[in-house]
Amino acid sequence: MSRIAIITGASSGMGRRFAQTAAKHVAFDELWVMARRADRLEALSQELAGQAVRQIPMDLTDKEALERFTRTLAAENPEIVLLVNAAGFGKFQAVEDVPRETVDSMLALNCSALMDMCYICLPYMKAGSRILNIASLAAFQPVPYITEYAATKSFVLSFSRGLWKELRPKGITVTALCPYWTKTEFFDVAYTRTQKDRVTYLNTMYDPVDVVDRGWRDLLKGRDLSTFGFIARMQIFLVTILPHRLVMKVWCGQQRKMSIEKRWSILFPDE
């Protein structure tokens, strides 16, 4: 029976970076990567010369593709030892300033697919397999001007502990990374570049390396969670302790810490 890996959103940030480590932290005889972007697929498959990897350019929200990924396992029957669920992505505007089939997009792909994802490899773990759950420092409260993202990593959080919990008598770990705000192409989506952006203040910035480093050592220990930085831990701590009111409040007034036209600057150098 081959033993396989798996990593969605594995053409950019931290899936990516994911694909490019999980040969030195598991044993596997083929890494399966997916995301759209077949191109971006083909150079991570160059760059992983050596290995035997799996291209599966597929959108992970339609379901006929992800019927095909079922019979694919199905026929050809794997141990899947891990599952990395990196896709997703989120905006930066007013709840009524970002377009319905956006968020309908965004609650597909960062909820459902994941979810999907899950329950389709399942049946083919065993006792050792491991899931990560890419979520969110958001994940932990309410975020207006990223609503509709927060409330999807809300849900990530909350289905990957609860999940964790599940399969822990059966020898599956489950792990939710919760970074926060990390260098990768997610800014390139979130923000439009426009006056409708609303999200000018963010404190530090993360290395993507760093916290999927992290990411590795609390998935390999079983852990149900996972975050990287001391800010990040403290702001764990401060939301679950203080109302929510007042931590909304309080990231509203940050906002105003910045332009909009500063942060693309910083963001984007070479725009």
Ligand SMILES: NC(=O)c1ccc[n+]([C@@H]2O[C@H](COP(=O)([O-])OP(=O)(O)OC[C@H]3O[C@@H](n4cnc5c(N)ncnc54)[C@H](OP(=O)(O)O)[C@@H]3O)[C@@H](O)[C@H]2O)c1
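Positions refer to the first chain, counted from 1. Keep in mind it's a predicted model, so treat the numbers as computed, not measured. Just so we're on the same page, rigid core means the largest C-alpha set that superposes within 1.5 Å between forms. Compared with the form predicted together with this ligand:
The rigid-core alignment places the CA of Ala23 2 Å or more apart between these two forms.
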Given for the second form:
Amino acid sequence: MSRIAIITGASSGMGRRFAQTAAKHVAFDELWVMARRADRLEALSQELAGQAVRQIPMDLTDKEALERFTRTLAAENPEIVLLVNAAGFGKFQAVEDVPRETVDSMLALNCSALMDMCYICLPYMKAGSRILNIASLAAFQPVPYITEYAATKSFVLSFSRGLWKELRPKGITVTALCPYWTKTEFFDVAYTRTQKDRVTYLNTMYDPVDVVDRGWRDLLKGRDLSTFGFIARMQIFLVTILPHRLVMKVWCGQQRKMSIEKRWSILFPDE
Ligand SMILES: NC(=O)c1ccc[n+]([C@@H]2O[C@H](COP(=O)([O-])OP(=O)(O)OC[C@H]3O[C@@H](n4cnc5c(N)ncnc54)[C@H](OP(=O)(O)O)[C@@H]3O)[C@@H](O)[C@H]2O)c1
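And the form predicted together with this ligand, for comparison with the form predicted alone?
Every component of the complex follows; first up is the chain already shown.
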């Protein structure tokens, strides 16, 4: 029986970094990498030469593609030692400005696809297998102008922690990684670069290498929750003890500190 590791969202950002980390540190026969951009998966395979990589270019919100993936697992019957659910996206606009189909895609990817991947992969996991789901610091509070995204990440956090408890007797662990702002292509997708963009205040920006290193260590320890950085931990503490109405008031006040044009010029200096 072959032992495999599966990483979604492996074409960029934290998913890509998890794929690089797994290839270095875990013993398995094949690394299965999933995302829509086939050229990026090909580049990752080239970079990880020496590690058997199976590229699975697919849209995780496509139910037929998920069924094909389920059939592949049934036919090959591998042991899944690691599943990292990193695929996800958000939008930085008011609820009334985010097109309904975009919200549907966000729910389908951030919530349904992540849960589908857990359901599909669990029958192939044994004691010692590990799951890491990327939630967000936004999971701990309502966040106006990232409202739908924050709600999807609350789902991921709650689902992952409940599953962690349920799977403990089987020796399978589930870690919810909750990153704060992290420099990835996330922002290329979150901003539309129109006046409808509403989030200007990003008080810190972490390096995905540090966030993933921390997530990796916590995953190996079987922790249910992983967060990198003092500011991130302090924020979780504060939003947990303070009334959410106050937390939202402070957040909305912070958005007036910088113009959206200034924020774009910092994030996208070449445009
Ligand atoms: N960056 C942050 O500040 C931050 C903070 C908290 C949480 N997060 C979360 O961290 C996770 C990783 O994001 P990131 O920061 O690394 O951003 P990223 O670089 O934009 O990575 C997102 C990944 O998701 C994949 N993806 C998007 N839509 C997909 C679809 N329909 N089907 C399959 N794959 C899809 C993308 O690949 P393709 O485009 O090739 O499909 C890409 O590989 C996400 O869940 C995000 O919500 C990010």
